[in-house]
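Form predicted on its own, single chain, as structure tokens, below.
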Amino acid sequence: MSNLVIPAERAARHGGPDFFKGGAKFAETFEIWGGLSSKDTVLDIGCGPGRMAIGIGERFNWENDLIGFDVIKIDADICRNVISSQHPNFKFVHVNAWNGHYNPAGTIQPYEVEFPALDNSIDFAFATSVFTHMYKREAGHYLKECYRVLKAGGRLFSTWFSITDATSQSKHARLKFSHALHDGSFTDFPDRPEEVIGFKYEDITDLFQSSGFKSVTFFQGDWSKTADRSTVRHGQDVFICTK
């Protein structure tokens, strides 16, 4: 158990009692599937209150240089107060981007966001449960920003809800994605679509390719109950791209 203390109300929104365990498991997956090491400079896209950052820090002895950002100010503030105060090589920024579900008062359009990192400066970027709350135009812009900040050979680890014929026919899927949206994406909640958004598999790979990524590796998640359980590590589908 970590010795860092995250306010219970914020931790409850990011795994609750499994807050630290979930972060540790993702950090392990970043290493096994994404090749993350203690020497990598890391970009944490949608850092929340620091679940993944803490997992990475504790797995790699806080040796990485990490930049995290989130559209929710209280979460970025928590990360600075709790994590950066003890580990100043982990830096966090609030980006006041609009999101209909998470930050309806945001003043920056999500398709105009500039990531808080220099060109060709990041070895490993990740976005867990970020593209699952974004429309296609916004997701495409974020991917182009990922490509901009990654070094040659840098990796992007991202999670999505990837819709295929098999997932659509699954009787046990946790989500059905039965409502089509204006941009070809899908949701289960037409009155609040950004609570959960899915894309067709081929639309996701098209977004990667149009952003510049050529190499894409796919790992199916457990949300649709169609994956081989022996290979599943997380609920959402994982795509890993290399620049």
Ligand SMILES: C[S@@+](CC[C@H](N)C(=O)[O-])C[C@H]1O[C@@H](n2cnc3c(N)ncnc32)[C@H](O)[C@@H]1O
Given for the second form:
Amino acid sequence: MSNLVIPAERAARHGGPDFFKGGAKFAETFEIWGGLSSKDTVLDIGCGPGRMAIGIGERFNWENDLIGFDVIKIDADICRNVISSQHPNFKFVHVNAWNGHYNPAGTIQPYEVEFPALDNSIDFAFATSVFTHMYKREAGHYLKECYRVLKAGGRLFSTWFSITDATSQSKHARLKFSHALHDGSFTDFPDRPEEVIGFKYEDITDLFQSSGFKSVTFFQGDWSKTADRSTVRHGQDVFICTK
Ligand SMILES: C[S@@+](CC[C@H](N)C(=O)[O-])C[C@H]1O[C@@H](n2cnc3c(N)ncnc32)[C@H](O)[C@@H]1O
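With the form predicted on its own in hand, show me what the form predicted in complex with this ligand looks like.
In what comes next, the whole complex appears, and the chain from above leads the way.
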């Protein structure tokens, strides 16, 4: 368990009592599914109040840089104040991009965001529960930015709600994605779509391909209750792709 103190109100939005446990479990998955190692330079896209960064800092004897960014200023500030004091090579940036759910006053269009990282500088990028709040245009742009900043052979670990015939027919699925949006994505909340957005599986793989990624590996999550329970590790679906 971490000795870092994240304000309870912010942690409550990211697992509450399981905030640290969730980060630790993802850090383990980054290593076993995504090959993350302490020699990697890492980009944490949509870092929130640092759940994943803390998990990574505690799992590995970290030697390299981690850059995190988020559209919520208070979360980027918390990460900088709390996490960077213990891990000085972890840097956190506020990017004031619009998101109807998380940052409705944002002044930058999400499909115009430039990631705070240089071309070909990142070994491992991840976005956990971030593409699940984005429309297709911005998701496509973020994937192109991922491609730009990753080194050749670098990996992107991302989570999505990936919709198939099986998930749509599942009686026990946690989300139904019954409302189609203007761009071919789906939500359960047409009056506040950015709260949860899913895409058809083929649309996600098309987005990866048109962003330049050739190799994509899929691990189904538990949200739809259609995954093999013996291998599932997380609620959302995981796509890992390599530049
Ligand atoms: C469900 S939270 C997940 C936070 C963190 N990745 C985690 O797993 O603990 C979604 C995060 O995505 C951020 N977000 C939404 N739109 C974004 C964007 N365009 N760029 C970066 N972050 C964004 C939100 O502010 C929020 O912190």
